[in-house]
Each structure stands twice: as C-alpha cells, then as structure tokens.
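What follows is a single chain, given as structure tokens, in the form predicted on its own.
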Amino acid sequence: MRRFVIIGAGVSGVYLSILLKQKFSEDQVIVIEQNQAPLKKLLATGNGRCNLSNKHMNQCYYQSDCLDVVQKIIQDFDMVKQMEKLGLYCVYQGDLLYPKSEQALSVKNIFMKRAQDAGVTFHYEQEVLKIEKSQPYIIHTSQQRLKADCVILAMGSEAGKLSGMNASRYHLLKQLGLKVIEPIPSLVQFYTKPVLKTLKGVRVKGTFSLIENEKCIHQEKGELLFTDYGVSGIAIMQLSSFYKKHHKYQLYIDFFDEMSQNQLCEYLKKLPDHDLEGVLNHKIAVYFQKYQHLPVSKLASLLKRFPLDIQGIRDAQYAQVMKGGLSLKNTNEDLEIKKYPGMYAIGEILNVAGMCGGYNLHFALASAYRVAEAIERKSYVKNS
C-alpha cells in the first residue's frame, strides 16, 4: 500500500486528493493543512458566487515562466465535464462558469463529501516544517512525522491570507533547494495620488489604462471603485497584474469611453456652463465643478484621459493571487519536480497567475487532474 501525501487542503489538494482515492482505492491518501478547516479560499472566490472558469481559456490570460505549459494543462481539462462527474452541475452566464447553485459552498460540501466517501484522511492545525529528501520522503509537521512514498506541495499562497498567515510555504521550497520567483501580490487594488476621498464608494464605468513614460502598459473596458487609499474595482484588479515593483505608472480614466475626444467636445458645447450634473455622478460633477472654467477641449481631454498617479499596490492580505512561487522550471510537464522523483507540485503555489474571470480556480483544478493523469501513467508502467 502507498501513501500520498497532499500538503495544503485548498481547491487543488482536496480536487487530487479525490481523484488519487478514485484511482488507486487501496492505497492512503493524506491531506495536511495548517488551518482549522479546508477549503477556506475557495468560499471568498467570485464573492462566494465561485466562478470557476471561462469560455476562453488560454494562456494568453496567464503569467508564468513556463507558459507552453500552462497551456497544455489548461486546454486538456473539461471543467464542465469533471465537476458533472462529482456531482457539481455548472453553467455559463455569458463567457463565466458558475455552479448552477451560485454558491461556493456547494462546491466545497459537494468536494468535501467526495473526499470523505472516498476515504481521504485530512489532519489540520499542522504546519509542515522540513521534507526529508529520502526514499520514502518524510515529512515533518508541527505535531508528527509521516512517510510518504509520493508528496505533493499544494500549500497555496499568501493571497488574502486564507491560505495560512505565514510565509513558511517559501521557506520549505528553498529548503529543498527550488527556484522561487518572489511572490508579489496580483489582482489587487491601488494605491493613488491623490486620494480622492469625496469620491469614495462611486462606481464608474468606463475605460482605464495603466501608463508608464506615456506607454500603455494596458486597457481595461469595467468598472472602477474610488475607495479612501486610491482605487479598487475588477478592471483594477485586472491592472494591477502587470504591475511591477520600483516603476512608476500612471491610471488614466476614460470616463466617456463611447464617444470620441471630438464627439464629446461637442456634445460639451451643449451643455450649459459645461455642467456635467446630468452625465456624471453627482458627486463626480461636483468634483469637476472646479474644471468647468477650461476650455471645451482641454474638459474633454481630461474626461477622457483623468490622471491619477499610482504610488502602489496593497499587500498580500486583499489579493486574490500572488504572482511568483515555484518556478515551472522546476518541474517537468507533469508537474513534478525533476529533482525529486514523486514529488508535484499543483495550484497557487506554482508561478502561475491567472487574470480574474475564472482562470485561477480553472489551473487550480487542472493541474490537480494533470498530476493525477500522471501518476496514474507511471503506476500503469511499472506494474506492467
């Protein structure tokens, strides 16, 4: 009899844990997680709506070191087709996928009660510490030492501090002497100068674009929140995935996206005394009531291109991912470690970050179901 190993009771270790059990019934399959529950990551995602792909899935949605990778693990999982086999029916709504429930909670009972019918064993409040590199591994944790012929690193990452509140994740990668990218928080809000606190809690549509030296680094067509420390909202979030430490930007706001800078200067003209009361949110007229004395097409201009300088982006705790981890160059297209016969790597913990709209939850679960296929390939080999 085996023993599997899963450190990190996330989507992706829960989703392998099942599948292994489904697999190779005989054999024991141990999760191991530092907090009080499983799953707690998964309840906050798509505001506990759970979205849990798109219909365009690509890497091209993705940031990591190894993207043709990515894109393999990505194009070969059914998402539909693997959750219909757990007993979780999803539909779209338009290019999302939703549990049909809309509620992350079922996702979790319906993956919790699978791993349990199936006899996966799950011990929580336990930090694993140090992996010793022998045959078969042993693994130490904050209250006992365990064997395991096959591990596999799905501890997640500091992104909204679900995952666990410390850093050890990293730690115990540079202990087996892995190649971490440093992790940097992603799809978060910013920071900006100035902060416009008369604005806090107005919603704007429109389209925004995160500039650098004049260059746009890239456009998002949303929504944007002003909030009292900057901006927040999902085309910020989306943003705030090409940021990048030590480099100035700008965020430009289009609040007029469907017209040109020449339609809106005439469509300004008309207004009395350029009174923007009745296109804009009040308290948006009432802040450019201070503007109103510029010429038609420097308004314009500014509607159409309103500058706030971005001075960052806020920690780890309000993300949804971290970009960074585990460098893909580390494993092979399996995801496992090619220093490390039996041990993968899966989900958040790899240099994967994916943009909001469901691309995280979807890597998250197919590279569980990659490992699973893998393992699967090698116990065929070797016992035939």
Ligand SMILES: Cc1cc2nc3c(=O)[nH]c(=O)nc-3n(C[C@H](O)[C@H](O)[C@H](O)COP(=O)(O)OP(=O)(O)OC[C@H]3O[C@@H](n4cnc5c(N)ncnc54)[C@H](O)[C@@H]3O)c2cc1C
Given for the second form:
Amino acid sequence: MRRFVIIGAGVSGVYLSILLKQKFSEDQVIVIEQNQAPLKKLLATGNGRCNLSNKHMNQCYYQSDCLDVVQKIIQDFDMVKQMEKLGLYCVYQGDLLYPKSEQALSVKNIFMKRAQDAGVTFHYEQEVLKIEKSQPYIIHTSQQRLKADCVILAMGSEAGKLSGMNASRYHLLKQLGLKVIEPIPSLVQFYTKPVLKTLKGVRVKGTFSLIENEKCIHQEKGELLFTDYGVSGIAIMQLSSFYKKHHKYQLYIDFFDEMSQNQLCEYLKKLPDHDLEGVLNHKIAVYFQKYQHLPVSKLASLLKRFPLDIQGIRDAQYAQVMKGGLSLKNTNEDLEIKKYPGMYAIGEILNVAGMCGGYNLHFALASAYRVAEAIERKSYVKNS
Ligand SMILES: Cc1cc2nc3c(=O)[nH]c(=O)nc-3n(C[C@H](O)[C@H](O)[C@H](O)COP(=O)(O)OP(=O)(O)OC[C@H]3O[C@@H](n4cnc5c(N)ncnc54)[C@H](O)[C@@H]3O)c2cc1C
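Moving from the form predicted on its own to the form predicted together with the ligand:
Below, the chain from earlier opens the complete complex, with every other chain and molecule after it.
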C-alpha cells in the first residue's frame, strides 16, 4: 500500500485527493490542512457563486515562467465533463462557467462528499513545517511526523486571507532548495492620488488604461468602482495583473469609450454650458463642474483620458491571487519536481496566475487532473 500525502485542502488538493483515491482505492490518500476546515477560499469565489472556468481558455490569459506547460494543462482539461463526473452540473453564463446552483457551497459539498465516498483521510489544524528529503519523504507537521511515498504541494497562496497569511508555504519550498518567484498580490485594487472621495461608491462603465511613461501597458473595457482609498472593480483587478513593483503608473479613465474624441467634442458643443448632469452619473457630473469653463477640446480630452496616479496595490488579503510562487522551471510537464521524484506541485502555489473570469480555478483543477493522470501512467509502467 502506497501513501499519498497532499499538503493543503484547497480546491486543487481536495480534487486531486478524490481522483487519486478513485484510481488507487487500495492506497492511502491523506490531506493535511492548517485550517479547521477545507475549501475556505472556494466559498468566497465569484462572490459566492464560484466562476469555475471560461469559454476562452488560452495561455494568453495567464502569466507564468512556462506558458507552454500551462497551455497543455489547461487545454487537456474539460471542466464541464469532469465536474459532471463528480455530480456537479455546470452552465455557461455568457463566457463564464458557473455551477447551475450558482453556489460555491454546492461545489464544496460535492467535493467533500466525493472525497468521503472515496475514503480520503483529512487531518485539520496541522501546519506542515518541513519535508525531509528522504525516501520515503517524511512530513513534519505541527503535531506529527508521517511518511509519504508521494507528496503533493497544494498550499495555494495567502491571497484573500482565507488560506492563512503565514509564510510556511514558501519556507517549505526554500528548505527544499526550490526556485521561488517573489509572490506579489494580483487581481487587486489600486491606491490612487488623488483619492476622489466624493465619488466613493460610484461605478463607471468605460475603458481603463494602465500607463507607464506615456505608454499604454494594458487596456481593459469594463467597470470601475471609486472607493475611499482609490479604485476597484473588475477592470481594475484585471489591470493590476500587469502591475510591477517599483514601477510608476498612471490610470487613464475613458468615460466616453463609445465616441472618438472628435465625436465627443461635437457632442459637448451641443450641451448647454457643457453641463454633464444629463450624460454622466450625478456625482461625476458635479465633480466635473470645475472643468466646465475649459475649451471644449480640453474638456473632451479630460473625459477621454482622465488621469489618476497609481500609488500602489492593496495587500494580499484583498487580492484574488498571488503572482509568483514555485517556478515551473523546477518541474517537468507533469508538474513533478525534477529534483524530487514522487513530489508534485499543483494550483496556486505554482508561478501561474490567471486573469479574472474563472482562469484560476480552471488551472487549479486542471493541474490536479494532470498530476493524477501522470501518477496513474507512472504506476501502470511500474506494474507492467
Ligand atoms: C475572494 C476571492 C475570489 C475568487 N474568485 C475566483 C473565481 O470566481 N474564479 C476563479 O477562477 N478564481 C477565483 N479566485 C482564485 C481561486 O480561488 C484560487 O486561485 C484557487 O482557489 C487556488 O486553489 P489552491 O487549491 O491552489 O489554493 P488555496 O485555495 O489557497 O488552498 C491552499 C490550502 O493549503 C493550506 N496550506 C497552506 N500552507 C499550508 C501548510 N504549510 N500546511 C498545511 N496547510 C497549508 C491553506 O490553508 C489552504 O487551505 C478567487 C480568490 C479569492 C481570494
């Protein structure tokens, strides 16, 4: 009997535990989790609705140091089909895939039921502190030591504060001498200067550009929310994935992305006193009253390229993911650590960060699937 030890009861770890136990019912599958309960982060995903995947699945929606490997993993995984096998019915709403129930809770319940049915063992409130590089591996937790023939690193990230903010996940990797790309928050809000406090709570639909040295780094069409520290909203979260530490950025807001600057000029000319009350949110119109005296071309250009200085990004606890983590250069295409046969890594602990829209859950589950298939293939070769 072999023993598989999975570190982390996030969505990637729990899904892999089900797949392994279904494939190798005679073997022991243990999941070690530092929290009191599994899948805490999953419950918060998609505002409690769990956006599992996206119709447009491609490496261009990810950042990683090995995008070729990411592409193979994401394209080989059919989320709808694999979730159906667990008893979870998923439907597309536009491009986004959700469980039919629109509840992350039903995803959690299905995963835990299937894990229980299969006979997976869970050890909660145990933090893994060290992995001895012996054969078998010896896992040191805050409460016990246990041997493992195969170890899977599924420790996720501190994003969202739901998987613990402690640094043990990265210490473990460093102890093993593995290359770690410094993790920074991504899919997160911006601090701005000035902070437009009078606009707090106002949502704007438009096009938003991340600018560095007058150059557009990335542009997003969507929604922005003004807050009492800066700006939030899906479009801003997407832009944040292009943010790099120690760089200076500006955000340009295009309030009228449906018109060219010339068209906007012509339109403004027709407005009595250039009064924006009838064309923008009331609070924004009031804010722009101070610019009403400007020549129409200047006012139009301000409305098309309204600048805010970006002062930084918010902390990991407000982020949806961390960019960085275990470099894919440490692993082969099956996510097995090259230095340590029988040790694998899956999910967000890896240096793979997707955009908003179901890309991160897709990778978490697809990487678990890839590893389960790889272990099965390896076992078949050994036994034949
Ligand atoms: C608010 C929010 C909303 C999101 N919404 C979406 C969405 O709608 N769609 C989408 O695709 N993605 C979304 N994401 C991102 C997505 O949830 C994550 O990328 C994904 O859940 C990562 O899964 P994981 O299993 O790799 O890691 P995690 O979910 O982070 O799980 C890792 C687990 O490992 C445990 N652990 C860590 N270190 C140790 C240790 N040393 N010992 C023992 N246990 C340890 C942690 O406690 C945790 O339970 C969202 C994230 C957040 C925060």
